[in-house]
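Given next, in structure tokens, is a single chain: the form predicted alone.
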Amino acid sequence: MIDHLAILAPGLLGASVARAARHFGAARRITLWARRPEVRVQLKSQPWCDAVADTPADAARQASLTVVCAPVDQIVALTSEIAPALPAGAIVTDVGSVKGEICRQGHKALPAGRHFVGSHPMAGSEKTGWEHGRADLFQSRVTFVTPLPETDPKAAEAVAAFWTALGSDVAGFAPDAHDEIVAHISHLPQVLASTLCASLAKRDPKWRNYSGGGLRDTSRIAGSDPKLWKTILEQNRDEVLRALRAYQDELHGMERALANRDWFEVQAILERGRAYREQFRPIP
């Protein structure tokens, strides 16, 4: 059990961390900090929150574990801001969907005896805001924990144990390996869903009213926050470009097969896709 848990900038993920920590008894005390004063007022009345701090440093001052839930381009800045206030032995983690530079810069930002260990729960939603947080959001979902070679092993173990306590299945990878993986399994699907809808938006808008479940299922994540995803794509640009180029090769293969009336190849592509889809983990 974490003695004192601090959560900075709680949106969907941060509020879910707090709710889950309270539900599963993973923290004795939970302190939150939100950037907007009106949100801090709203959070004070939540039963899964023991205190709301006025500044990030105040929230983290006595915390044994601080979870930074800000957008990926703000995580290092917040980590640097709280660094002087952290008690000896404190651990800082995050929930950002890009890890390489965040882990390297986060590690550098902390003084000796304080530890940064990157995390990324694969448990988001197209919804945003703390009011959508759920105690079961991480249940049976994968959370990446991404220590650097120089990361203190006990700190990495503590972060992994925390996510396990919230019901998550922990997967350990180096930060750069994580970024390659999520470029293909998370960032590429977002780009495909968004560009599909952007393309269809150029057609007759009434067409959407005739669609069945296929378009809704395929395009669900196109409803995600564009500003948030613009930042993620900026941070993981190189890996996303590699994933896009590999996907373009596959798409061009389908285009060639159709153009050449190579129905054997068309079916082969469809069968490879179905075989991959059928091996997904069961939905929790």
The other form holds:
Number of protein chains: 2
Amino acid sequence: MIDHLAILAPGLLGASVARAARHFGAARRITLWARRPEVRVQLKSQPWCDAVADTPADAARQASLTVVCAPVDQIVALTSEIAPALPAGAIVTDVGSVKGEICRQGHKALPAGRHFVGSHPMAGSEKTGWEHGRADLFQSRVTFVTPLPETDPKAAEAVAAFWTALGSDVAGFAPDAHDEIVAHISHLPQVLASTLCASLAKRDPKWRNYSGGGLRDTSRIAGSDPKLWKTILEQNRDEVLRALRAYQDELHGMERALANRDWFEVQAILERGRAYREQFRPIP
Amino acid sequence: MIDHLAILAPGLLGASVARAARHFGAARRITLWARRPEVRVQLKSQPWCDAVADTPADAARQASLTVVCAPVDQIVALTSEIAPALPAGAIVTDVGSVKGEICRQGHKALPAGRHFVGSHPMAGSEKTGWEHGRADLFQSRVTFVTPLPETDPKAAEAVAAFWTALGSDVAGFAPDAHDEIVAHISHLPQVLASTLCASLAKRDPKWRNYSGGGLRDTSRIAGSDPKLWKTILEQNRDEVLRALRAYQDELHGMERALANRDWFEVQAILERGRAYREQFRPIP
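Could you please show the structure of the form predicted together with a further copy of the same chain, as a counterpart to the form predicted alone just displayed?
So here's everything in the complex, that chain up top.
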């Protein structure tokens, strides 16, 4: 159990960490800090919040574990800001969707005896905001924990144990390996859903109202926050471009098969897609 | 109310038509015909089936409305097969995903005083088979009804009224206009979901188990029947190719913006995608 948990900049994920930590008894005391004063006032009355700090450093000052929940382009700055206040042995983690640069810079930003260990829970919603937080958000979802070779193994273990306590299945990877994986299984699907909708928007927009469940599901994540995703794509540009180009080859193969009336190849692509889809592990 | 409804080759859609017709009291008598003798035996004991015929012609012989539920490449052949048996004034419709050729040939296949009117309910599931049929499958879903200029307007109205009685929202379009629309809102999403999975299958297949809800939803329809979809893509090849090429332009625009680090353009594409996605009519 974490003695004192600090959560900085809670949105959907941060509020869910707080709710889950309270629900599963994963932390004795939970302190939050939010950038906007009016949110700090609202957080004070939440049952999963023991204290609200006025600055990030004040929130982290006594915390054995601090979870930085800011957008990916602000995680390193917040980590640097709290670095001087951290107690000996303190661990800092985050929930950012991209890990390579954040882990390298987070590690450098902390003084000796304080540990940065990157995390990325594969949970979320196209709904953002701390009001939508849920104690069961991490239940049966994978959370990546991404230590560098120079990361203290005990700190990495503590972060993994925290996510496990919140109901998550932990997957350990080097930060760069993580970035390659999520470029394929998260950032590429986002690009496809968004460009599908952007492309359909150029035709008659009323058409969408004729669609069945297929377009609705395929395009769901296109409803996600564009600013947030711009930043994620920015931070993981090289891996996303690699995944996108490999995908475009596949799509071009389908176009060629259709153009050539090569129905054997069309069906072979559909079969390969189905074989992959059928092996998803079931989510309870 | 339809006096005598015949349903030929019931799979998920045909069984759902039968169940819904019984549930909503849309037909007095329901006769089914299935190609496989063992299915005919099983159908006999279903409460939404009054009689099972041994041949398509026998099923349609007294039917005021016959719904042909065979795959798109067998609809015209079945329509021709029952044509000589149809009573005066009989109407034949189908549930095929492509309409242009089927409607033109279906119209030609029937003698004077018998009417072919194409239908396409935008409902389904990656689960196929009559056992998965549901009385509420068409509830609040759009069903296209696609008369030709030469189609008897009263017959088109009767088919529209039938789908309305089953809970569907009817949309009337010329068959070719229908094919252009579904190429964009149904066939293109299928191609994207299938090629996404086919592309990811070339990397480490274990990665899929790390995915959150995003990839799961985006790829759901990749689990659909490849043979069925090969036939749909074959029948609507020209429109699908047009929609796919327009989409590839959009995707290439995203690739270029990422390659050029044009984050303003990346965000603009994401914004356009979200604006489109947010305006989907809610499904109850």
